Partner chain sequence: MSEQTARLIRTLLLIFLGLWLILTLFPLYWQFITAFKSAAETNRTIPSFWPEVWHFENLVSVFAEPTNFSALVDSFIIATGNTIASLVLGSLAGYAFARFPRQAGGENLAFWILSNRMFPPVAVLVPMFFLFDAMPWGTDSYLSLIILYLVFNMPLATWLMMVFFRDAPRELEEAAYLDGYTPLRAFVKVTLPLVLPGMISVAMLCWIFAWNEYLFANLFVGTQVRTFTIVIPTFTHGSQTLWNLQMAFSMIAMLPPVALFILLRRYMVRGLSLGVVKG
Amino acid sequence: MARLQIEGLCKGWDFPVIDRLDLTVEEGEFFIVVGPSGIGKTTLLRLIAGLESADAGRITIGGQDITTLPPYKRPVAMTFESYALYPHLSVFENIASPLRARRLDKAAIRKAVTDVAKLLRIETLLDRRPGEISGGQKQRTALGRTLVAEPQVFLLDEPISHLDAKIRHELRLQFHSLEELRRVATLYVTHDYAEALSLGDRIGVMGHGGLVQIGTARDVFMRPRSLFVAQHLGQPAINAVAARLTGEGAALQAHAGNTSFGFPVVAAHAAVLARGDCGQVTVGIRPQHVRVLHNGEDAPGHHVIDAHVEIYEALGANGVLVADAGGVNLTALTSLERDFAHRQPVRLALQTDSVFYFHADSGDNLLL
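Structure of the chain above on its own, please, the form predicted on its own.
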C-alpha cells in the first residue's frame, strides 16, 4: 500500500519552518494543505520530493524509508507553482519526459500524453514550446507531466492557481474523479480555501511550525481549534471582534470595548464559557451568520442590532456588505436582489448560536 507517512519532520534556517510535523496520507486519499503564503507549505513538498534535506524526522512511502534518498529514486511526482518546464522542449516532450525516463515505447507515450492533454484542454498546444504559450497553459503542461508519471505519491503545489476561474472549476471537478489520483496518495498545497473545502478528503491547516489542525473540510470549518484556523477558512473572512464577557451563569453578555456593540451569549455557550476564566475574548462571527433584515422583518432566535452601511460590493452570487454596528465593522453576505448606499441605515441579525469564542491571548477556541 502506497501510504505516505511523515514522523517528527523538522526543517529550519534561521528559525524552524517545520517543527516535529507528523502526518499520514493513505493510498487513494486526497489531502489538502492550506495556509497563508510563506508558512512552509512548499517546503513540506520539497522535503518529501527530496529537493530539500530534513534536519530531523522520517519520511516513508509504502513502508520504504525515503528520507535520505536522492530525488530521482523517490516514487513521487511534483507539480511546481513555477512550472519548471524545459524551455527547449515542446509541450508534448515536456509532458512525455517522465515516460521517456522509464523507456516506454512510443505508442504508449503518445497515448498517455494525448489523453492527459485532452483532459487539460491543451491538445492543440503539443507542438509549441513553453515560451509560446500563456502562464495558465504552462501550468496545465506542468500538471500534465505530473499526471502521466504514475508515481506512488502526487505532490501538487498550487497546480491551478494561474488558471482562469472557469478552467479552475472544471479541473476541481476532474480532480474528484481522476483514477490516477485515486490509486496513490496525493498531497495538494493551496492558499485558496475554496479549493481546500471542495477537493480535500481531509485538510490540514498549516501554521507556524506545522499543521495546527487536521480533519474533514466540514469539521475544520465548523469546529476550528483556533482563531488562526477560522481566519484562513472562509471568504469573506470571519469577523473577529475583541470583546469582554460580563455577567454570570446563563446571563453572560459580550461587549466590544468602548462601543455600543454587544449581544447576549446563548445558554449553551454560556454554560461552557462560565466554567473558565475568560473575561477577555475574541468573538468570531462568520459573514454568512450576519443577516441584513428587510424593513419590518423579524428574526426569531437572532440578536438584532442597528448599523450603517460603510461598503457594499456585488460579487458573483452574493453581495458583501460592511456595516458599522455601534463602533464595530461587521461583514455580512447578502442576496443580489438588494442594493445599499453608503451610510444607509440597516438592521443586522446575528445568529448568536453560531458565534465562536477564542481566547484573547492564545487564540484557542474556548467552546472545544
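If the one shown is the form predicted on its own, what is the structure of the form predicted in complex with the partner chain?
So it's only the chain below, everything else dropped.
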C-alpha cells in the first residue's frame, strides 16, 4: 500500500525552514498544507519530489525509503505553481512526456493521453502550444501531465490560486470528482484557507518550521490549536484582543487592560480556564461571531456591548465594520443592505460561547 510517510524531516539554508516534520498521508487521502507565502510549503513538496535534498529525516512511499533517490526514480508526480509546461511542445506532447520517458509504444501513449485529455476536457487543444491556451487550460494540461504518469503520490503546488474565481470553482469541483486523485496519496499546497477547507480530507496548517496543526476542516477552523492557526483561517482575520481573566469559577470575566472592554466567560469555558494558570490571555473572536444589532433588537445568549463605528466598508458579499468597543477595535461582519456612519453608536452582540482563549505568550489554545 502506497502511503506517504515523513519522519523527522529537516531542511534549512541560513535558517531552518522545515524542522523535524512528521507527516503521514494515507493512500487515497487528499491532504492539504495551508500557510502564508514563504513559510516553506513549496520546499516541503520539493523535498518529497527530490528536487531538494533533506538535511535529515526519512521519506518513505509504500514502505520504500526514497530519501536519497533522484527525482526521476521516485514514484511521484508534481504540478508547479508556474505550471512549467514545455513551451516548445504541443499540449499532447506535454501530457505524453512522462510516458515518453518510460519509452511506451505509440499506440499506448496516444490512448492514455486522449483519455486524460477527455477527462479534463482539453481534448480539442491537443495540437496547440502552451503559449496559445488560457490559464485554466494550462493548469489542466499540467494536471494531465501528472495524472497520466499514474504515480503513487501526487504533489500539487498552488494549482488554482492564480486563476479567475469562476475557473477556480470549476477546477475545485474537478479535484473533488477526479477518481484518479482520490485513489492515491495527494499532497496539495495552498495559501488560500477557503480552498484548503473545501478540498482537504485533512488539513495541515504550516507555520515556522513545520505543521502547527493537523486535522479535518471543521477541526482546524473550529478548534484551532493556536492563535496563528486561527489568524490564518478566516476572512476578515479573527479579532485578537489582549485581555486579563479575573474573578473565579462561574463569575470569571475577561477584561482588556486599560479599557472598558470586557465580557463574562461562559461557564463551559470558565471550567477549563480556571484549571490552568492563565491570568493574561489573548481573546480570539471571529468577525462572524460579532453581530451588529438593529435598533431595539435583543440578542439572548449573547453579551451586548456599546461601541462606536470607526470604519465601515462594503466588501464583496459582506459589509465589514470596525467598531471601537470601549477602547478595543473589533471587526464585525454585516449584511450588505446596512450602512453606518463614522462615530455612529452601535450595539454589538458577542457570541461568547464561540470565543477562543489563547495563551498570551505561546499563543496555545487554552480550551483544548
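All values reported here derive from a predicted model rather than from experimental measurement. Positions refer to the first chain, counted from 1. Between two forms, the rigid core is defined as the largest C-alpha subset superposing within 1.5 Å.
Asker: Please find the hinge residue among 150, 241, 116, 266, where one rigid part turns relative to the other between the two forms.
Answerer: My reading of the hinge gives 150.
Asker: Treating the chain as two rigid parts, what rotation angle in degrees relates the smaller part to the larger between the two forms?
Answerer: Expressed in whole degrees, the smaller part rotates by 13 degrees between the two forms.
Asker: What is the C-alpha shift for residue 121 between the two forms, rigid core superposed, to one decimal in Å?
Answerer: Once the two forms are fitted on their core, the shift reads 6.0 Å.
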